[in-house]
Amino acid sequence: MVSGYGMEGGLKKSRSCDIIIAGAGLAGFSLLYRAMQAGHWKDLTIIVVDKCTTSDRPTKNWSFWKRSTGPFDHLICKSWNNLSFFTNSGVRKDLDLNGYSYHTIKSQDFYTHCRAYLMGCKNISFIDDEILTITTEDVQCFLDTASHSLTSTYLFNSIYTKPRLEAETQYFLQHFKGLLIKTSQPVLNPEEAYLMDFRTSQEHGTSFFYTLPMAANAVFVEYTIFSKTVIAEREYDEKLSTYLRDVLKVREYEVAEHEYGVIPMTDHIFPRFQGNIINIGSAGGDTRGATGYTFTNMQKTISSILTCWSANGNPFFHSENISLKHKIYDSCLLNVLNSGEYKGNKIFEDLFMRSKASTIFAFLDAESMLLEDVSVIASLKPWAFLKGMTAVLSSRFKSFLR
């Protein structure tokens, strides 16, 4: 069936399934691959729509912290048991992480993986096709691209837009470039990694290193900066190379990876379910405004689907796993940095040389108690935090009020 006209006058097609997936990244692919392997949604017709292909995605490095099992733990390229941390003037401290360690998947890894596994599914289909609309009416579901008019029951959203913002909200990016060099020489213990390293200079905004040994002769390094803007590339470049060649004494070494992103950190509310539309991965929310985390916070709504779906034969579950209270403390340490009184790497030396990793950890992943929650705020500066939350509580105040 002919439903209008795309491209240069062609014929759009028009189909209809159960559930389409909008966007094949991290959060599109995570839930239609867990679904699956479950056995929820083999008896639905899914259709799965992204402009990029799995071999056009620039390579990415995903890196969390955990304590427990997770869905992907078999893509796991480098995990590290021993942490540490950097202050600005260099002074280092060995974290107690308390049963969690860290971890890197690598995307192509994940993208291959889950790839081949779901085009093995007979009852799922892939178009590869800018995105145009999305929208929802009823019990429906609609999206246009500019070759398809499909209908679903239920759409699943990762597709990320800028929102538009009120005027006391604050939007923050981490944007970063990653380095994977290899030398000739061995640079660190491979069972440790730099958590955060503050050893370079903060003009950009609050700025650190994750430095992550893969093996004796490799690491992977990458400059990030939490700030409104972002910078040309050839300042992360030379931040890089005075890195590797002040504070590692690399001096020689070939790139055999690089990476770019920029992630939005942000207290905005994002609608979950907008009718039969379900947003997932930053575009709903699961992105921690204040650190940019999002890969463990994104399983956690994926396993939320899930459980509702087998209980109950819909998505729709209740409760977010970045509660009310959490999105308070992140919206606060957002306007913190806004005000500038309390620079960013202040903040996060006396969160880590003054708290145990492990409860940060938890803080971090909306897991942490009220007495956990109150041992972390009272490590940092009183004063900046209680003109945060007396400006987080005013601009919720007013929203109510329109």
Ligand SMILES: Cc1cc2nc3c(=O)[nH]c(=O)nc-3n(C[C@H](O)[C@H](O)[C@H](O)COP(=O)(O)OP(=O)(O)OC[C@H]3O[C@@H](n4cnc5c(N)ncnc54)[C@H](O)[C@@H]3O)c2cc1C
Given for the second form:
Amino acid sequence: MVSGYGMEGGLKKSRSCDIIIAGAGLAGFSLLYRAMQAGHWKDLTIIVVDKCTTSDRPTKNWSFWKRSTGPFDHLICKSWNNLSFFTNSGVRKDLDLNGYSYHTIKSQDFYTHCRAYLMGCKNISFIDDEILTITTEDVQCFLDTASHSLTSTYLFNSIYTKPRLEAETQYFLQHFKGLLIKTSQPVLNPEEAYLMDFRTSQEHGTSFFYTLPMAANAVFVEYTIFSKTVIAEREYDEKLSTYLRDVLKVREYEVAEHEYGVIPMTDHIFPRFQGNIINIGSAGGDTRGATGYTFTNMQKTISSILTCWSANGNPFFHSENISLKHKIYDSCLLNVLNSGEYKGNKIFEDLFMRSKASTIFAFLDAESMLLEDVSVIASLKPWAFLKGMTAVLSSRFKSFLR
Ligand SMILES: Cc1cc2nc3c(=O)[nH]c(=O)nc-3n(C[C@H](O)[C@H](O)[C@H](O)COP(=O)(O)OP(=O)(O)OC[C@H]3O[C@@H](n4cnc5c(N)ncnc54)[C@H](O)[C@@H]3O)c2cc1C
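Now show me the form predicted together with the named molecule, since the one above was the form predicted alone.
Following is the full complex, with the preceding chain placed first.
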């Protein structure tokens, strides 16, 4: 049915369906794949809209720790049972994982696998186009691209736009460049990864390397910074080559892949539900403010949506995985980082040197009990944490008064 004109002046198609998936990245595809596999949406009509096709997406390596099985375990390309932490002065700590292990999934494997499966589902269709607007009214959702006007009952949105921030909101960026390098000589033990390696200068903010040996002569190294602004590309490159040369002692290598990313680290509260629009992924607040890790939190949100769907026939689950308590902890940490009085590398050093990694992981997965929270917080400087907490409480109080 023809209902209007697209941006190019061509005819615009109108279509209606039960569910729109706006954004077919990690969140959109995870949700749809898991819902279809579980048989929840087999009788519904679904339209997936994304501006990228599988081949033109940037490469991402999604890594996460876990101690139970997950829905995408079959796509894991490498796992590690040994993780280490290095302080800025070079002290190494081998982490006590207590049942946790660390894993990486390559985004291309994920997209290829999900898309192939979903293309085989007759109730799903794909539109490769840029989304221009998403709106909702009563129990209807509307999405427009230059070529299509779509209407649905539910719309799952993972299009991230930087939110309008309150004056007190912290908004750091976790920005990084990673290289997969191949060498003729073995570099590191492929069974041991460095979760955080602070053996680099801290001039640009909290800066560390994330070093994942993928094989005896292939290593993924990522130079990561927590700060308010990104740096020039050559500065990431300089730090990467210095680290490879001076710390890992690698002189000759070829770059097989690279990735660049910017992840928000913020205490902004993202709305989950707006009418029948359900925000998921980074757009729904599934990125942990203190770390930028998203993969695990997002899979838990999807589990909540699907459990609610199966019980009640709707996606409006009640309790968030990252609870208010954990959001306040994140906000505290971001306020402490912002004050600059307790440097990020010292915060992580105190944390990892004094607490068990398994307790930190449970804390960051928002699974920790109050006593574990206290033990994690007690490993940090108490005055800094109290100052951070005061800043959080006063900013929340101010926004409450507005
Ligand atoms: C390089 C990189 C590495 C990361 N590594 C990790 C990691 O190791 N562990 C971890 O937990 N987290 C990691 N993250 C954070 C997070 O897991 C990822 O950003 C993840 O992709 C977020 O999923 P998402 O679905 O919210 O967003 P995305 O995966 O980015 O999906 C959003 C989709 O929306 C589409 N889109 C955007 N705008 C429009 C538009 N206007 N019209 C149509 N389509 C649009 C995009 O093409 C994309 O497909 C990483 C992030 C980056 C950038």
